[in-house]
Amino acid sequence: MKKGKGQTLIPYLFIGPAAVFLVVFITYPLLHSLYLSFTEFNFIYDERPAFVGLANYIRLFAVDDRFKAALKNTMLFALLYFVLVVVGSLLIAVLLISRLRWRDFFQMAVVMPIIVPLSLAGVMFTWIMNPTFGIFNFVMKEYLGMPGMARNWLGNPRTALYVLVLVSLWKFMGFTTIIFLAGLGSIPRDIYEAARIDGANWVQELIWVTIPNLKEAFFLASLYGIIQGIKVYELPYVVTGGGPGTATLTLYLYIWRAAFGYFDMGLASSVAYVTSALILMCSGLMLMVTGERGRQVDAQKVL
């Protein structure tokens, strides 16, 4: 084989096609939307963006009540969802790793909703929660004898957001459950044996073998949880339209409305950057709290 120019070119042939995609559809949009966030740009009327400095950001935090509502709702949603998904899937994983007949079936059941597009989950649950023809209220009233639980859950600004949290949990819990199952199950047997030879009792095993392994799972599940929570979009779009009022208006929904309802691309871009900053901050916080390093990479499909 020839050495020299020909050979140094080969790696670029392999990576080139992927690199082109990434530059055109990731690097460029990333920079372009940063620029747009400092401009005023109505896509329908304006010929080109007009630079306005920080005006969009100032407007958001100073006067924009809808943005504040969206920020508040998103934070509330994300926090609730995050806590429930981590605790819930850990409990389910502990249950599923115990000695169970038909374990595959149970695991499959929990993982199943992952395949349902979120918008379809929204359609399904709009109907399940429908006050007249929905099964939820009917079962509460007729089978469980709890007429107090039969309400117009989605029509009430005080409960609508919580229903969306529940639907998200139903949809995504399988993901974090797998993470915890892997954490619980992948601890190599020989580490336990080594610990036992060293004279460790089961408490020491728990502290020195099990928990350190679960730490990674905790970190990952938390990361998924908080990011999923901040990104909430399809459900309010499909189920409640952000309502009643602004009760389920979220940041992503705000971005979409600003950009494609009012074609205010500058303002929408600034909210997109604020949201991303929020997500990165939460991931960073998670990194600090758990002391994990180099694991940001696993944020995979949640983003």
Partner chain sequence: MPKRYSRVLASIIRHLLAFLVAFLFLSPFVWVLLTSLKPRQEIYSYPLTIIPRVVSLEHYRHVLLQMPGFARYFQNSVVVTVITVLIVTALSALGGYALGRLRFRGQRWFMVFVLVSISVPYAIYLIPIFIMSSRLELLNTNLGLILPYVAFNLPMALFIMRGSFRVIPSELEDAARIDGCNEFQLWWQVMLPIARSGLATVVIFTFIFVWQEFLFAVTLMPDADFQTLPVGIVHLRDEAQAWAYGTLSITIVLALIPILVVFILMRRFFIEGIIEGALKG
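Now show the form predicted alone, given that the preceding structure was the form predicted in complex with the partner chain.
Single chain only below; no partners, no other molecules.
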């Protein structure tokens, strides 16, 4: 039985709004920004973009010191954040799933920061780390007896970026901890029982049983850590403004400055595509590593 024209058009009526949305808000902006990355365009003064080829990309890697500083800071931030959030979340999840005293309280303490807006967290830690009235320096001096450690943490180029890493960990570690908790809950208990019969201690169980059986959790947590580390923007914008100097200037913050501070849409678009390429390369590398090494280990090999 042949379908009528009305029945043939029904599927297109359902997918039409989604297709229009994808084209207008995703496909067109991507293609237009790609074109802008090969142009010189100040949207305040220029009537239309002027095509300059690869000049913007050559400028970034050859003479743009701000881009080099932003790239260096982003890579350092992403590396520290990625390692600490994966390792820290795994250890916290292992502790929370065990018979830990006050476990419910610690679970709430780890997860609660997720609901705090990132901009509010930035303002809060700006007050905490304030060199004059901040509680952190007060505790260091009055309670821990280390007045030499009290300093302007966010105003020092050597320490400002590390403080932002710690704030980001406090804010987002609860999410990756939930991922690992879900992974730990899916591991059969009889594997641990077999490992204990073979004489495995807690550390050996972690290395030879827990970690190999968390392939999917490691993949999700690692992917989240890489993307979250590279696209850091709100914290340096709210807390340090990219300073002191360029000590906390990141790629996302530099994109915003290039677009709405210098009004250079060509430069901003080129930095955006370099950042996207960086995320894709790091994600692909992580996928290769987890795909080759994320193999389950037989509990009988645990000794």
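Under this definition, the rigid core comprises the largest set of C-alpha atoms superposing within 1.5 Å between the forms. Positions refer to the first chain, counted from 1. Here the structure is a predicted model, which means the values were calculated and not measured.
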Q) If you line up the core, does Leu76 shift 2 angstroms or more at its C-alpha between these two forms? A) no
